[in-house]
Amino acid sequence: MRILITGGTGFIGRHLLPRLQADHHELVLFTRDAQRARRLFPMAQCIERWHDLHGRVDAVINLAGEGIADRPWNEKRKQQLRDSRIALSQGMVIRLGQIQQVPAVVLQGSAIGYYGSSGPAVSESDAAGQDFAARLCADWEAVVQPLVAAGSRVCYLRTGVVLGNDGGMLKRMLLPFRLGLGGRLGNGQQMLSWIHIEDWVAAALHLLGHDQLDGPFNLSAGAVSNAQFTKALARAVHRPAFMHVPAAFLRIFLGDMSQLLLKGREVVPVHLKKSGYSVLFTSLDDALAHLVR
């Protein structure tokens, strides 16, 4: 398929485009810096703007938007995540419409903070939440109603915290917990839903490439509480973790983005265990071994 991707040079995007490529799909990949793109992916075209999208568009997989744990979060940070994300998506829309282009199917990024921040365990036949986050996310999945309307197969990537050694909430934890200066934040009840790097890049493959498969999924694996977490993490590097962040220290220094820390739920795979995907690292531990190593 020719593939128009989107977020190719983050976190994710650096995983699942060596696996597109070996399977020899054809890669168009929209980036804010074309030059370190074709660094990173020699193969594919790469383009800054959306009057540069020419020919057929088979699949959109839309991962674009700037860290949402990058930095705290006052009004001009939150319409930056909002831009990166839903003005982007919205000129891709607008785009595709100008040469005719309908994807036979859409992957299109979102995230688990759709259901709220906290609360008891959801699926993915839950509502939204009211919060900043959740309402990011509806917003981003509401941009492609356009897509469906025209006859694409979307499915919404409704992700945990994606486990990997080279980015996200673990490359950042690492350094610490080897120091053994690791420990609990808040009381350390708060819910991790994760997911590990690896299930994350082949569900998506799994979603790309059934027919029949369409609406929201929850990437997650397991989910487990930040006090048992942070156990599993000192295990893995063999270090003791007896540190503790308080809820107050967070709240001053972060603001409202300490939610993302001090607050979660248990996020339920409902949808992707139906279509028959079957998780690769159930086990936290056996995660955490694997990419420690």
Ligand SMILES: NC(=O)c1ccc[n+]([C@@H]2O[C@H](COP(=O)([O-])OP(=O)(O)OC[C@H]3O[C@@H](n4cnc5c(N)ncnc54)[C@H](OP(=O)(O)O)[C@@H]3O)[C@@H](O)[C@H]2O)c1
Given for the second form:
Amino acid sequence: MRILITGGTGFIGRHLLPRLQADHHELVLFTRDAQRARRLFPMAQCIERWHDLHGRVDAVINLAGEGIADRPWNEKRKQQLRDSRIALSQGMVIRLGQIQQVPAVVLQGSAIGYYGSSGPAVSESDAAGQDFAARLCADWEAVVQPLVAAGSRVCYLRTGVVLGNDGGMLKRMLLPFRLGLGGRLGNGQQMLSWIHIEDWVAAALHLLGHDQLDGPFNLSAGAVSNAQFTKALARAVHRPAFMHVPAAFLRIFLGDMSQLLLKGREVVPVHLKKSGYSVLFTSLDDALAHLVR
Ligand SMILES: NC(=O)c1ccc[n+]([C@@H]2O[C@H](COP(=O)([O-])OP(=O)(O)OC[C@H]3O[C@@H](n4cnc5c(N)ncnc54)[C@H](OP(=O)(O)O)[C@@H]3O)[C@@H](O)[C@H]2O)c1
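Please give the corresponding structure for the form predicted together with the ligand, as opposed to the form predicted on its own shown earlier.
Every chain and every other molecule in the complex is listed next, the one we just looked at coming first.
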């Protein structure tokens, strides 16, 4: 397939693109820095503007967006988080509508934040939440609606916390935990729904390759409390984790963004299971042992 990817230079993309290349797909990478992207993926065609996209596109994987946990969320940052996903995706949808026929399949980025940051366990049939992250995910998903209407098969990737040692949350936690400075956040009861990066990539390829699959898919392998995650990571790096970061401290320093650390919920991957995908890493201890090795 000729596959258009946005956000392919990020943590997830750097795992996904080599797999797509190994499967002999032709890749077109939309990026803010084509020179840098070409160094990472010399075989991909790298473009910085939508009007440089020409010819047939069989599939789209839409992941681009400012890092949700990179900086505290003031109003300016919230706008950047939205524009880098929603405005970028709108440009993409317009361009895809101008060139030949619409892609057969679209894997649209999203996150489990879709359901809102706290409450009981949820599956794909539950409604969107009301907080900032939930609205961001719901609006990001809605942008590709014209492609659904035009006949593309669209899968929404409602992604949990992706565990890898070279990016995302785990990379940030590894050094403090290795120094014995790890600890629970707030009361430690908030749930964390996680997926190993290898499972994320394998699940995405599964969705790409199965013509009958569409709609929302929760990409999570399991859910544990923050306290359980803290203990598991401390075990994996063979260090104690006695520290405790009080909720008030995180609220003062991170503002609204503290909800990413202090809230969370169990998100059940009902559709992924039904689709026949079987998760490679179901045990958090196994996943962490594999990643910190
Ligand atoms: N990692 C997780 O645990 C996780 C969980 C849930 C959802 N997600 C979502 O999945 C997507 C990929 O995650 P990731 O961890 O790979 O993210 P990442 O490492 O932060 O990479 C995101 C990519 O998006 C592009 N980007 C960033 N800011 C941009 C901007 N202002 N305008 C246009 N493009 C921009 C960048 O590509 P260029 O520099 O090449 O332009 C960057 O490489 C993200 O949208 C993220 O929100 C991730």
